[in-house]
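What follows is a single chain, given as structure tokens, in the form predicted alone.
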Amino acid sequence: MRSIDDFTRPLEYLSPLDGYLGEITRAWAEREVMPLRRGFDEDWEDHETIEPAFKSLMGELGFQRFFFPEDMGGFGMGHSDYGGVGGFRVCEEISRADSAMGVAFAVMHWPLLMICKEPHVNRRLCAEFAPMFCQTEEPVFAANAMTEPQGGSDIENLDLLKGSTIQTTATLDGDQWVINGHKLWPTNSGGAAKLFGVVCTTKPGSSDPDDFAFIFCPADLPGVTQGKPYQKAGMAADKNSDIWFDNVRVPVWYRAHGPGLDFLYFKEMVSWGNVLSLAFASGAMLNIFELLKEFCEETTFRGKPLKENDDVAGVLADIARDIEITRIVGYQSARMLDRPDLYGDNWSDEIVAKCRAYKCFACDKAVEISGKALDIMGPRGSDRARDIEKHWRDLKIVQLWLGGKQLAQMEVARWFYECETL
């Protein structure tokens, strides 16, 4: 009987831990998420049903230790040749059950990439924050405090704006950074995060990469305020809110790497954010396949299963085609992140542009096939009991972040067509 495992993953790319990571994550998702996910929309603020599942995966199973070095209690994937494909598999399996949980899980690791990943490991900061994540069975979230109310995706538009619109400032005062500013929409804000990676400028209005700063900030410091979560059209398991920094003081060595390097390695975070967004889309697409296949086998038309009608079968074939291609592209892009010796540094303009292209393609296809599935199922597709409409709402949000389609198009055009004015 055909299943989601019949969609191709390039076997030569897979991590030696692939089976272990995938089986554990799938079992967790089917046991602790899928039976409850229809109630997540009502749990967007308190996370009473969502939090226990996170505790099991992140704390008890230890997946929040993924990138930290082994000698600090982590899994050591920050210096693995398979961190990309391993992370892709885990995020895909989580997102098959609920892509918002995949987002919250991945973004917990996102700022930690800055200090935990070779070739730019900051062992002092790893040692500072590893106990927070590695010495507990409670879920601990981090957040990438990036987007600002006045600038939208300007911060991600590094090639053109180079951080010149950042209004959150970091001022050096002796051996401390003093942070002031307002961030909007970071995943895992709204009271969830215990640690922020804050995108700042040391000189407002500057387009000099040396003035772009990435500084870690524990959420419980004086002057840090988090707003209440916003209710969204989807993504209930991903809390988003405002964060205010009012003369927040952190040690000078909480800056990830320093002038020029923070800017460079933040571009790597953009590459990873796009590839793992592809994993969220791929996971949701796989579940849409499962739900639609079941519906088309149970539902009859003119005396035979719906799938046996050639007009429906043609649409089903297009859906399967798009899932197959998207999944191969996803694992290919993740493997490219693992092999900078072959493809170039994760922060290179080439890799950033290509990862944006892959994410844009995957999200467009995911939204498209969810719409086709809703069309095939008719009024029953919009029934919450079927879960398809939930995937559609979540996927629209995945499609929008990291600058959405427009910024992706501009960066792809800049690199492939060598545009100079975009």
Contents of the next structure:
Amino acid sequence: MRSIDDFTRPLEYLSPLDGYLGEITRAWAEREVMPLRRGFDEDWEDHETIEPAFKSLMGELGFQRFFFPEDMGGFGMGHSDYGGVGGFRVCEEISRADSAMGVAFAVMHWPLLMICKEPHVNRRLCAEFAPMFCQTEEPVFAANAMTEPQGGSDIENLDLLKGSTIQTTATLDGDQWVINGHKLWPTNSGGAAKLFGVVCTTKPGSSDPDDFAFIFCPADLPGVTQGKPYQKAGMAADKNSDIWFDNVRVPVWYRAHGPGLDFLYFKEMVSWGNVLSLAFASGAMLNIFELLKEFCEETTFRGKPLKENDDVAGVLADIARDIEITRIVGYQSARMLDRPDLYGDNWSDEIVAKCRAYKCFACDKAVEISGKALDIMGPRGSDRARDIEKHWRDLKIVQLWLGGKQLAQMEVARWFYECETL
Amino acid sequence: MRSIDDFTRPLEYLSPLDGYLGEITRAWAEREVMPLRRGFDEDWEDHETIEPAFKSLMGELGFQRFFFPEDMGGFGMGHSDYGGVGGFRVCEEISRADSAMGVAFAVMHWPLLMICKEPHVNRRLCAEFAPMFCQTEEPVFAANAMTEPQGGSDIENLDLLKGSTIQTTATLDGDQWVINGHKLWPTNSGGAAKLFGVVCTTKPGSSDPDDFAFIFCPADLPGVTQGKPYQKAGMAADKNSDIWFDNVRVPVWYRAHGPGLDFLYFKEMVSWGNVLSLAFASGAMLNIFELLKEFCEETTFRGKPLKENDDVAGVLADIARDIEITRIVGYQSARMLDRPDLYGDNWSDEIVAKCRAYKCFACDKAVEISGKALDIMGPRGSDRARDIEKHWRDLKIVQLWLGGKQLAQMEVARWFYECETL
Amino acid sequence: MKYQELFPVPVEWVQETDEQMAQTVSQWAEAEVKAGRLEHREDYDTLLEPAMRKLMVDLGLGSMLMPDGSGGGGMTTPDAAVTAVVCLELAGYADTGIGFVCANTLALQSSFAIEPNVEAAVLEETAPLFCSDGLNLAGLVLPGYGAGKDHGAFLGMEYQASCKNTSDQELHAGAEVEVTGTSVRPQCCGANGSLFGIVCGLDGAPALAIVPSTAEGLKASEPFLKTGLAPSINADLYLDGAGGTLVFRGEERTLGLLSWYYMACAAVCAGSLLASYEILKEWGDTRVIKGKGQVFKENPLTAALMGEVAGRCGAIRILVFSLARMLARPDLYGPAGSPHIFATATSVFKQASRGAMLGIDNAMELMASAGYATEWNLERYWRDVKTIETYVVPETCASVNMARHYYGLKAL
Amino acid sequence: MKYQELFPVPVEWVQETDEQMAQTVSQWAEAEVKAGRLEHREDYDTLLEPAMRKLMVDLGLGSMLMPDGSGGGGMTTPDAAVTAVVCLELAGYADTGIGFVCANTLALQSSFAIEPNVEAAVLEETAPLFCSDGLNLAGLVLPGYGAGKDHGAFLGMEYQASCKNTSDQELHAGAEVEVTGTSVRPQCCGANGSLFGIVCGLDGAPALAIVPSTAEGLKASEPFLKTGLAPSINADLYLDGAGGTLVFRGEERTLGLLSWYYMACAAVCAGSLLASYEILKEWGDTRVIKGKGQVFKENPLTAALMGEVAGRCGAIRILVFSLARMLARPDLYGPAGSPHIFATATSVFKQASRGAMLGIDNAMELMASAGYATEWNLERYWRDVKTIETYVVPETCASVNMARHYYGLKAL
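Same protein, different form: I have the form predicted alone, so give me the form predicted together with a further copy of the same chain.
Everything in the complex follows now, all chains and molecules, and the chain you saw is the first one.
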């Protein structure tokens, strides 16, 4: 029987942990997510069914320790050369069940990349936050507080705006940073996150990268307020809301790295965000494949299974083809993050632009094939009982985040065509 | 300055010869093809300007010896584990200049794969034909005589028809095969080829793979007649015509391997044909990128270079993105041919189906981006002086051969969805 | 709505009565739907049901095609096709799902209320429902894929149910019939519909039978959860010799019903795209891009994509109104059930539903998180139109149906 | 061609005279083009020039819009838009390139020969060419991208040339002007055209000047090789104060010219798709697939794609004829140069050219090697339509032009 494992992965790239991580995650997803996911839409605000599944994966199985150094109780992926490919596999498996859980999981790690990843490990901050994540069986979320109400994706538009539009300020007061501002839409906001990585400016309006600051901020500090989650077309397991910072004080050394470096390594996060978005898309697409195959075996037309009708098979073929392509590109991009010695630093303009291109491609394909899957299913396509329509709704959201299509296009054009004014 | 070399290739896959083969081919293409290619359309029948360029690459530089064993004067790629990736690179470089030359070159090697490639080297036949290709500085072409007038792509539709529609017969008469039949459209027909690999049946109407025969036939034997080339929308360097075999006699050991094996290894040729078609597409796309970049730097609009206009840049970005994706998939597919130990035999149903999927994807993208390039150029798009429209015409042809889109879809669906009646 | 401005359509086909209807429906859209949209979201009881009641009962859209004498709107000539498009476009503009439910009701009525196919017996049977003070919704059951059930096929599409003549008499409109089929999926309202128009096989030919939801032998499953179309509470039907009324039997009338239905759904899609265009317009007017005080819509990249969305909107409206005219004038174009009109209707529906979907997809891409956040309302159109696109006719069936006419297929 | 069958269009707009013209052009297509197509291929002298001469001079298409009194066809009311579409569709059906050349000539004439914009002085000037016994082709020069030349811009599209008033008099239609520009790319016929209608900047506003190919100060480059459109032998123009005749100055008239031109080119694309459909139909009728004696068109996969090609054909025809009607009745829809008509014309042209291209692309995919072999004729339509698609208006300009109207852009 053909399965999702028949889709190609570049086998030479797989990490030594691939089988282990993959099998655990798959078993978890099939046991704790897939039987429940149909109810997630109604659970968007409370996460009553969603939370226990997170607990099991992140807390009990300990996947929230992925990047922390081993000596602090982590898995030590921050100094491996397979954190990218390994993370890709895990996120793919989670997203096969629910890509919103994929993003909530990945974003939990996202700000920690800043301090846990070679060659820029900040051991003091690792030590500060490791207990929070590594010494508990409860799921602990983190979030990147980037986007602001006025600017949409301006924050991610690093090359053009260089942080000049950031309104959230960090002011040095003795040995503390005082943070003020309003962030909108971060994944794991809406009450989920216990720790924020906050994108701030130390000098409003400045486009000097030195004034771009990435500062950690525990969510329970006085002055931090999270709003209620917004309702969306899908992605219920990913809470998005407002966060207000009102004279929030953190120690001065909660800034990730300091002038210039915060800006530099923040670009690495953009690369990772894109590659893992590709993993979410890939995972959801794989599930669409298996669900659709089943549907087309059960349903008959012209006296035979749907899949044996040439016209339907033609569409099915295009779907399989595009999943195959997407997955190959996904693993290649993850490998590029793992091998900066070959491909350049994760934060280089080249890698940032290319990862944007890959994510943009994968999401376009994911949206396209999920739509085609619904088309094939006809009047059964919009049944929530089939779960495919859920992926269709979720994937559109994956397509639109991280600055969406237009920003990706501008960054890709800027790099490949050496545009100077875009 | 950004160049085509900034598009990603999986660096861990590159052969030790990559730089060497690539640089020689590129220098040759830039010196002997690109300055002349604009005149190729008018040279479709006579190849007066095309032939000398082939001579230099194939004969003088010796690239026609690629697969033959070293001890017979060849490059020995038939028993390397980088023939696929190496061949990809060469074909990509040739096709950057002219994808029709790419296909004429690749098809020259195509029938020879049957006898030169591990694990099924037929040393007796290698020895028979090696002098023809390895002991001359003249270009020597070979061709696969497959397609027949009545059936279109039926011959390549191996899984469904298993050779049952082949009308070209091979009859054993003592120690000779007697070949009769009519082939249509093979690349390098129309007078170019000196050696044919002829797809025959030893029992007309049979779908027993044992009756599928692949028999070598020198073009100068009595009874072999080649027609005049057909005129096409593009691809002038690739001659296509009729070939008639009228009681043509060859020694019995000119059959590649014998019952069952001919059929099996012929599938490997389908895999290679698809992967190298992807190389043609990739090469042409890279050239479109560089030509288009130049155009968009020279031409102004709204007071600035075309590429600095956001709307145009958006399209340019999609083009770069899709080239990037295509190239990654291309090298991955070539690597899969080189590493049967990891991915399965080149002739396995899985590899055949996947390579079809990759080729199909790449060609769709190539057709799409070449069309977009013309759209961007507006009234200058259809200038032959810009060479982009040439790629646009050529790429459509690459998309359609090897059974075209519909056959690819059926094979992909058959494998991924386990369809049984398609 | 001025039909010659912004997105011009062939205005000469829109009569004064149509404009009046448009005015009425337009006011309804603003007052009953758009105004309440944000608070109520997709609440059936407090928003959708009352809005449908107002539109279909109070304003009479639900009985528009029924004869004067039975308390209907009396638009019983084919001209009503244009009126239907005018109204359905606006209904879809307000709420795709409401438009879709209306499209089902009107398409069903077209099969027995419009000249020359006025079926008195069927009118008599259905008038008490359609022309009453209550909200009585209709759902069509159309052929498409099968599921291993062998009810026969019409032009390659399989019936979901079979129909049996229960009397000794010859078949005629209004005759009592029995309908049988399991897991029958109506286009809409399996759970909140009052009657179903079921295209089924009857002695080897297609027939339309109307089965009331109260019929003995008809059971509906629990409503199922679905992507969109909240006004339609849908469920699968199980019919075991359920009693119904025959409307017609024969290919041409079946094609005619489908042509009307495709037209109606295309109009709903056009309206939804129009609404999405307006949402996008507001976004483009009020947002900035690239942090430079550059108005969103004035950036060439976003402007170009916005232009495509709107241009598609204009083209789709022309197609829908032209199709309506063809159905309105069978004297010039042939009956609604002639193969060339059915093929045209199929093409127009596919262009409209795909084009609308593409436009809304693009609008979402431009609006990013506002595109998928409930509060901007766009994502609802997106879910609803996609559902229509998949419901009305399976993708490849539609393509093969077109091929059947244009290339004279015989075997498929 | 029966306009209510196969691919119905709003037939009520096609008048008897239109049908007669259609009959004539159709006979020409069969006798002069299709019959000779295989042998002559794209031979200009022996096939294309004589065919154009026959169509434009002998049958009068090239002077159709010119007044009776000057020896023209006398179709000087806006109604002629429908006639033009009827004829151009058939011309494009026969040969895309011939259709395109005719589209240039007719669009140019529309700017001074059609009520209410009849310009006697310009008619007088041009009648000797258009109404003579010789084949006199016209090529338009339109704004689009610049190339570092600063002639100003019209709605964001840059002029290729500037125009100067050489007299002391106020500007009026028929006035002598001087036109200057380098590397000016006409839409067609830079080397075989007799006159050029050049949209250029004149004191900050767009103006149309007609410059004969014989004008002093006008030089054409050597003809350049190109993808398709063999009937247009094209070359870049170099104008150094070349003497011409002013047709108009102002935005509305410029938009009107473009609306007519877009309509004309859309009709040519529709005709080309129709021809491709026929070629594909023949293929589908006569080939087998999968070696089983299964007729090509009866396979569900190929049928589905073939159905899409034809369905698109039907939709495009409706759009083109509807646009023609809008231009034919400015009393109902507003002048051809009003922003909503220009936006609609842009949308229809893009839908038609893209849709035709997509359809022909699909047909090629279905026909595989026969698709790209010269002898099946399909590949020529493919090359020609693509060329039209790129020539008429650069892709993103068209999109932004639509956005300008639909979203009220101000800065772009």
